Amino acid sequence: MAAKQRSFVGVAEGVEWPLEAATLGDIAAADAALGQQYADIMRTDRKLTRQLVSFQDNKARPVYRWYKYKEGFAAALVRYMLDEVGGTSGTLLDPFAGTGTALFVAGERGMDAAGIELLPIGIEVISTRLAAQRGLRAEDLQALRYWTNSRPWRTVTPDEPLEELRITRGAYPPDTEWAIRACLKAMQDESPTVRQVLRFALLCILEAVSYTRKDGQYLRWDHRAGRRVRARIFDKGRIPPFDEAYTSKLHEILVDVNSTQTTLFGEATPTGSVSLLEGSCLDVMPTLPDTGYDVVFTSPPYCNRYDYTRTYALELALLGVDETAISELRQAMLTCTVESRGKELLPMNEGWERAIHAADSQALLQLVIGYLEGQKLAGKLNNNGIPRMVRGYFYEMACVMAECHRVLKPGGVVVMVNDNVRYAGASVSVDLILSDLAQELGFNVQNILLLPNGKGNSSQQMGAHGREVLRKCVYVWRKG
């Protein structure tokens, strides 16, 4: 019988694969041999909760607390893992900085810190931070007060439009818009300090005060907003007035700093310097000298599709972006969207050619976008951008793993926060494909962390492929 004929089409940096040749048994059998080769270091942590990889931990912890960051993970988590792996002094980096809680908390520890970020919102509340933790004056905290309890907004008759991009209009009841307008204007009689505050504690309140709610990939919008819906009718509950709202946290604020001596540095007084460079990771971090760190501490975007400038576009209208520059910051992250058009990234660093051929050379990965490429032909995705959307996020990541390597001391170390996928009924796992590129690179890989509880899939993927538990895990890697 004559071989079937196969047909190959070019793809990431030149390599070619059979689409016909990749299957979800060709998955399955790969993911097997990949997670023999590292059953032995593959362990689960009973310490790592939910709680601890998420933002809930932080939710009762005086100055974490105040914005919530969905994608973030808990200061205890950090002091956990820094405490595993021997990071209790030297120096840390996160190229994906967040709102800068790994920083603060290696901040606490006497260890300086570096956080790289490119999201507006994560920029504002670490900014933030770091301008309340070089010290607020006694006249600050009483114009905070005075702000807290006599609602100087009131008083005033806002004279300029709310900045909003066009996801978010409709975003507000009538007088919550109003009464956010008003307090912009009143905030500008401020001194800077002041006025900054202010500010951030307005973007704490965004989603609680409007007609929205994040949601995985998108805002989720109440019924009460207006717009027409698809899907089932969704009612968000109470939605608390703006005074009430903005005055709590105002008030959360003042508890707080004044718990930490007018710090916003969390439970103790800091002894390491904290530093933000704006900006995405695969510009900034070649800019980095090499061996600088002791630690890298991160969690990057995951590869899930989920959209940042979606889901956080009350604070970035706020803040002042505008659609052409969302559309900029889309493009300038991680891919991890289905809208990322992908990047060149020889011709952004020539010295990233040995984390691409990793990336070329790994034979799971291979399969699994070869097996998205052939679905995309068959017509079979939902989305046709999922294979270019891997394909960019396993070799962007295999870029900044290089330069996680280049700019550890030898024997540093680095602990990433991540969690599996799954496309078309094919598992992605991450946790493997990222350990073995980190191999590949230079890395000894020592654990892959387990949670005990995995997660499940979306409910489209279980619809179309039935349940699945999908690992969420801590790697830990060291620089030999």
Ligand SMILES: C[S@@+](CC[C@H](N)C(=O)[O-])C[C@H]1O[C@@H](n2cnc3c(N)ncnc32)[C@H](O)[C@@H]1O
Given for the second form:
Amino acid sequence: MAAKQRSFVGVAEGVEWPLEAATLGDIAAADAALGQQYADIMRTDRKLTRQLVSFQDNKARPVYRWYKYKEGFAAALVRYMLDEVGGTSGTLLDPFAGTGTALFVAGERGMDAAGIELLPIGIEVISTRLAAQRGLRAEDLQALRYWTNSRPWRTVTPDEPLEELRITRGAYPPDTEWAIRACLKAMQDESPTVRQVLRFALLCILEAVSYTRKDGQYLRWDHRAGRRVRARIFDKGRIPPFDEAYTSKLHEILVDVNSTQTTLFGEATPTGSVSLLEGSCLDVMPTLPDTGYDVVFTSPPYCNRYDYTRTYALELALLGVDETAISELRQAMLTCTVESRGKELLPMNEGWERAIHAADSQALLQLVIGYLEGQKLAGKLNNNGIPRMVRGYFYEMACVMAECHRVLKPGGVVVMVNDNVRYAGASVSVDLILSDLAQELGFNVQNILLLPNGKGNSSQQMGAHGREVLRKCVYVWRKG
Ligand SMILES: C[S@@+](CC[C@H](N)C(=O)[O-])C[C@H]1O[C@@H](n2cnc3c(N)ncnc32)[C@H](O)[C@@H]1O
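For comparison with the form predicted on its own, produce the structure of the form predicted in complex with this ligand.
Let us now look at the entire complex, which starts with that chain.
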């Protein structure tokens, strides 16, 4: 947090000491004390299965299954939690909308919903779904059927090279790359709506037909790509031919559109309006009116070093995001990777002073940052960007949470899905730290709902720290 650097001084028994000297023991003690403070409202909810809190459950759901957003949550989770918190009417906001799961479920329930999203792939998924929801005309459906059955790209000779980024070069088998280019050329003759759906279907299959697999922090490369790989040889298994993958995705979309035009989006089902605001929620939220929303339902990026701009690079390249734009995007995203340089929060918005002060005063957070800074000074971190990332994550989240509080109506509720993390042996109780910040910002922390089985460590950390599980939770905070 460049705007207001802390000097990392803690006070213990009246004596000041540098926070860099914080130990794992200090963190454990502060964590236990904070855990005690929230013990009454922390409980395991057996209905919150891993299936529900991840994208898994969407895989068999019409429309939700089109684009597999691994970072998404299940539509069923949104339904379940909205029932739990009594979110049945009014307006829902998701400041980290992703592919819009919360928005579309809210819409199906007759609520109005607004989402904010920065990543072009999320924006494209939401926009295409909105176009489909508005209803495709008979001639659009006919054109899509023609593409599925007649495969017009097969007779087209592409003339444009495929848009690439350094990290996506050579991502497809040669026949597939040719077919993608031919497909992009052939769709130019279609109407804007049909073209949008065709391009969307292409985005949905890029990973499957490529030599890559999304793997959290980066793209993993199959050995058949012929890249020099330092890591273990990786074989992703069968890579389907382009025609098979593309026609099957188009078929799926047509089946779902046909079934949902009579049920989901039909007159029998109440549908609220769904809208999308493009950009960073740190820029967009301050433009939203006070007390305009009833529910904030969201899952921010986790503080886990996952880099969306790398894992979604194939899609971003196809959407025309170039090297400059991707680095800008990386910095604009909520800080959760070691490459984030941190944001000047106070200059962005003077109204965030209270949020920044809340983070400055959160004892456990300061101990964690101090400990990580100390580990960095001692040369013990595998990446020196970790303390800056952890600090940036919580300070930015504090500002987002202050905005959530401002835009919610009195009695409004935040439902947030997030994971705890661990760095350099220190468990970071994201659930407790964020909930304590929420309390400080005027929320009443109603529940911290734990998934029955916490997430295990990464295999590297497992050796060093045993099988201690990291909590995965859904938080419920209500504005008083
Ligand atoms: C965990 S995902 C949310 C997934 C969503 N719940 C769904 O079901 O699709 C977090 C999202 O936050 C977005 N994001 C990251 N930084 C952002 C920012 N500053 N403003 C808005 N969105 C951001 C990411 O692009 C990502 O789509």
